[in-house]
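Let's start with one chain on its own, the form predicted alone, as structure tokens.
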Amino acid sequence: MNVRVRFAPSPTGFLHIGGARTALFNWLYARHTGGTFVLRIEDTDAARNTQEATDVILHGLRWLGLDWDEGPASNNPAGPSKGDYGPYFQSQRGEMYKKRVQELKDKGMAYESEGAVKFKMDRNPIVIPDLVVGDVRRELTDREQVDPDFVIIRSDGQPVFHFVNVVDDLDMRITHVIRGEDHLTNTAKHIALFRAFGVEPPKYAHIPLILNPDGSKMSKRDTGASLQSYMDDGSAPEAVVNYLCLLGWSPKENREKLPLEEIVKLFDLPQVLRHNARFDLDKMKWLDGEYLREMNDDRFRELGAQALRRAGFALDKYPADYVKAALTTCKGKIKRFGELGAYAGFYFSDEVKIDPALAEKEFTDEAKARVKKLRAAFEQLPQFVAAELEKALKATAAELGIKAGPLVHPTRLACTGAAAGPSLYHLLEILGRDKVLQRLDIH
């Protein structure tokens, strides 16, 4: 069989770390199997589905790394190729709905009702296999025994997403359906449809739903709820994947740091959790330390420029090796990018804002005094390199007779505006000889 899985978000509002991992649960099975991913987005509700949510979706998707694998082709000269797919738009596929429920109206099975369209509901009770919950049997309950059928098209000609879910799955060939427990209630009508529509329907996997810390279910204002508060502060898109993983999954042997290429290996719909999933911040945040500790210079680099213009530095008026020797003094000192603007803004900033209040207790009359000296060494320095700064720097202090802290504090916090930051001697030969001298020139 040839997997066929999908995605199918309705552009409301923003992308839920709950639709992120089904998303990302749907890409693994893919990329497992050697199958195929589908992006679909559930537009027909033009009344709340807005461009800046789908917009802000795919950007989501991308971001986390979650290719898709076909859609509606651009207009690439050179022919398509994975990265010109754009998704599936319900809102484009009117006439199809049109075409499947006359279908069921030939066959008997749908109705006019009221000016709605009503799908003629089976009576007898419905087994979903599902791959997770294992087998579950759909009664219907005594209001629905009355009346079952239910609505597929509604009096104002726009199609419920019951239809169109399943009339999408089935023209996609759909082979699992990877979704949230919460539509599990659900699945009886789709089930009844795609019967209805004479095919066998896809086999369903309803993966366990994402909790609060409390044990209540994690609504769209909860902290940690959306994708974009981890893109603003600047995470790792490799360690939320990671995490997102672990949020109803478990690899074996209680590990939970993973490359993605090994998550692809191990995982599959088996392993997936009965149990719900209780988010944890301080662990999402402890992998997120993780990821840039261990993270490759060239990727900390390209991570760490994002978050450095995202916080609206404007990098480009810098050189490109002034901006790849600034970064790399960053590497190991920060847990997420977000902290870039405070820990490293200094390189990109003209003029540096420092506390009042560190301002009065490290630039005493007595400190001014020494730094001015110090000052005076740099400036004679054949070479404005980290060494030789380091050097000159105990020279002045030994002169005056005092150690090495009374000057390296004063002159951290006036070439930075912190008390405490990356290496004083490499951060000062990145500054250059003409800005640490301005900025050394207190008064």
Contents of the next structure:
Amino acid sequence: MNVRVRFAPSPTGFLHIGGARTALFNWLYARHTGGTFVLRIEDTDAARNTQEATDVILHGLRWLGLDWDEGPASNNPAGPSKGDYGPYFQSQRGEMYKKRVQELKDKGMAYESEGAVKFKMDRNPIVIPDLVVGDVRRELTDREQVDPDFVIIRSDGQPVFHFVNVVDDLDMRITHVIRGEDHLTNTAKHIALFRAFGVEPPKYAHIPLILNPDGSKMSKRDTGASLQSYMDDGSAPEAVVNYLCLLGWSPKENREKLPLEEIVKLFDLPQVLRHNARFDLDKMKWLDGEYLREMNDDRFRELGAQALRRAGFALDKYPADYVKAALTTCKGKIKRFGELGAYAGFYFSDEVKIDPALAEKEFTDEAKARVKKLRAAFEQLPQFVAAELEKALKATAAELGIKAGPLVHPTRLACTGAAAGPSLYHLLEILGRDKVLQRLDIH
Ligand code: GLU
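Let's see the other form, the form predicted in complex with glutamic acid (GLU), since the form predicted alone is already up.
Then the entire complex follows, led off by the chain already shown.
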């Protein structure tokens, strides 16, 4: 069977990590089976349906690297290419829904009722064969015993979620519906609709919810609930992807850090855990640190540059070689890209901000006089390179009859604004003679 799965978010202006994880599990299953991953925006609720809300979803998926495989062709004159497809939008599929309502009416499975259209619901218990949860048997609720039929087209003409969701899964030939467990309560309705159309429903896999560390339901405002917060904190997308995998899925042997290619190989629905997942910020931070440490230099610089731009640094004002060299000095020194603004912002600022308390402690008159001597030595250097800078600093210290430390500290503070940071001689070389001399001119 050719597996076809989909992520079907409603555009709410917010991508919850539960949603991101649903997208990821669908994507992983498609990649694992060599199937197709479809993105469908469930935007029939016109009031919430804005371009910005859709962009939040697209941006989040792209950031995570979850590429979708098909959709209506883009407006690209060269024709659609992979990654260039628009997603499907329910708001553009009104004609399809009309046809499908007519089909149900023709079969006697739907009827007009007070201006709306209602579906004739199956009166028998429905068993949902779920690949994660096992068989779930749904009986009609007390209220449904009285009238189990439900509205599929509202009196204002708007089709209802259950209906469009099923029609699309049917038309898009979805083979596996992988979605949050909160939808389990809707699934009997969906199965009945599929059967009314005369087709077998897809296979279902309802994945457990993500809870707060204290076991409560995660709401919008809880720490880590929004994918955006990981971008803002400067997490690496690969670390977030790895982390999301662990929320509800577990490879054997309790392994936690796994490269994506390996996850794709191992991922399968029977291994999705049945119990709810607990959000664990410490684990996320740990993974962030691990990924950063092992990341190759190019990727580190790419993500580092993004983080600095997001933090408001105008990187484009600086030559590419300068940016590259500056970021290279940060490799292995930070745990999260969110730290980079504070750690390396001095490379990309015209003026260094120095904490007044630190300045008072470090810039004593004596220290100023020493730095002045060092500045004069730096000025004379024929080559402004790390090895020469180090020699000059050590020679100046020897002349002054002091150790290197009392010269290193005020120099670092004056040039970077901080007491710690990248290797001093390297950062001085990168900043260059003009900036260093200007910053060492302490008043
Ligand atoms: N639009 C629904 C949601 O965002 C999709 C449910 C489904 O995946 O079937 O929850």
